[in-house]
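The chain below stands alone, shown as structure tokens; this is the form predicted on its own.
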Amino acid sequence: MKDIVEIARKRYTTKHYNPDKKLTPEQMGAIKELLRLAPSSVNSQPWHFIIAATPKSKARIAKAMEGLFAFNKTRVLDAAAVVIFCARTQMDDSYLQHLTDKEREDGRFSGNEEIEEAGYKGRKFFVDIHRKTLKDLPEWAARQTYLNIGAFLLGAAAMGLDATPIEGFDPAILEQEFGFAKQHLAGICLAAVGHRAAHDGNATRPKSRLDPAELFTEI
């Protein structure tokens, strides 16, 4: 098993992809599992993913990279695949019950109805803080989705793949193309994944991070 710290040291944001190198079916399956298994607060899983891995599907996403964001267009078109990370803008009681039903199906409660009820009430308590008290559910769901993005980037590196998180896109064009609002979703970020090009200069630049003394306060 590779050392996770060494993987973190070596991974970087890829700027140029090799358009001729594709993902194997096994790699695509592993990527989907990385996305599916990521952590979220109270296992709320407030996300949905659109995956594009063909020239035609990637071109649909690249429409959102004109004008100010044109510098990201080739990254989308040349990468082996692109993921749109979508956050839920609504989480009603039926969705919370759906999560509990799936947990029961997966054997998390071992037939214990008290544990199941407590799990549902606990999740509803925290979700209601954002639905009803703070009234910031879309922003909260977006924060949860960024947890997924972080796990995805490190996981892709562990698989020997290169990746690029992308916030430089026109959300209005992406909305027009995919109709997120009607699905109670918001496309908050993209990630390209694939294999770096030989001329990708970012691959050879030293990683730069703030020193530990500046970052950590141990108490």
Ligand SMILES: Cc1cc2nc3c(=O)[nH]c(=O)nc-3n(C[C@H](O)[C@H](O)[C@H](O)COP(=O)(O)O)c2cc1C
Second form
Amino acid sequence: MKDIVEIARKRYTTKHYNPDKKLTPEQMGAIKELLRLAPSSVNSQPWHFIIAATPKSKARIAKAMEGLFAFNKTRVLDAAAVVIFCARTQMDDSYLQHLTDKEREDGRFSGNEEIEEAGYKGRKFFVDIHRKTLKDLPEWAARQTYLNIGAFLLGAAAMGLDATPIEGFDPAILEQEFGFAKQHLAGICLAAVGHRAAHDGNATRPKSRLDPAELFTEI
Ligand SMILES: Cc1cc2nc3c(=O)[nH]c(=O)nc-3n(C[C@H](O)[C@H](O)[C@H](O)COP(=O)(O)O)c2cc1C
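Please show me the structure of the same protein in the form predicted together with the ligand, now that we have looked at it in the form predicted on its own.
So here's everything in the complex, that chain up top.
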């Protein structure tokens, strides 16, 4: 097994991609599984992913990289694929039922209706904290979705792929292009994935992180 810390040490934010190197169908399949398998609070899976892997579809995303965000444009156009991480802005009871139905289908309850009912109620309890008490459901969903991005970045590196998390885009233009709001989604972050260009200077730049003494308090 590859040393996970070594993978975390070696992964880095790719600034320049080799536009000629695509993902194999196996790599694309593995990427989708990584996105699908990420954990989320009460298994709410409050996300959706737009995957662009053609010049035309990547150009749609790159429209959101004009002006102040132009520095990210070639990352999107040259990467083998770009993922738009969308977070749900709404979770109604029918969605909660849908999650329970899928868990039943996946064999989580072994036919035990009490366990199923308890699972549904437990999830609803946590979701209601955000729907009704804190009224921060979109933010909560976005936090879950950022966890997915973290898992994705490490997973892509473990697969030997290069990646770039991208918050530098114009959200209004992305919204105009994809119409997320009417689907009760918000496009919150992007990630480019592919193969670094030979001249990508960031590949050889040393990593910089705050020292352990500053970061950890052991109690
Ligand atoms: C949420 C998030 C958004 C980011 N947005 C951008 C971006 O728009 N463009 C970019 O080149 N790098 C972006 N980065 C990369 C960070 O600058 C980078 O992760 C950080 O400097 C640490 O370096 P490393 O990833 O090479 O270890 C982003 C990173 C994260 C986690």
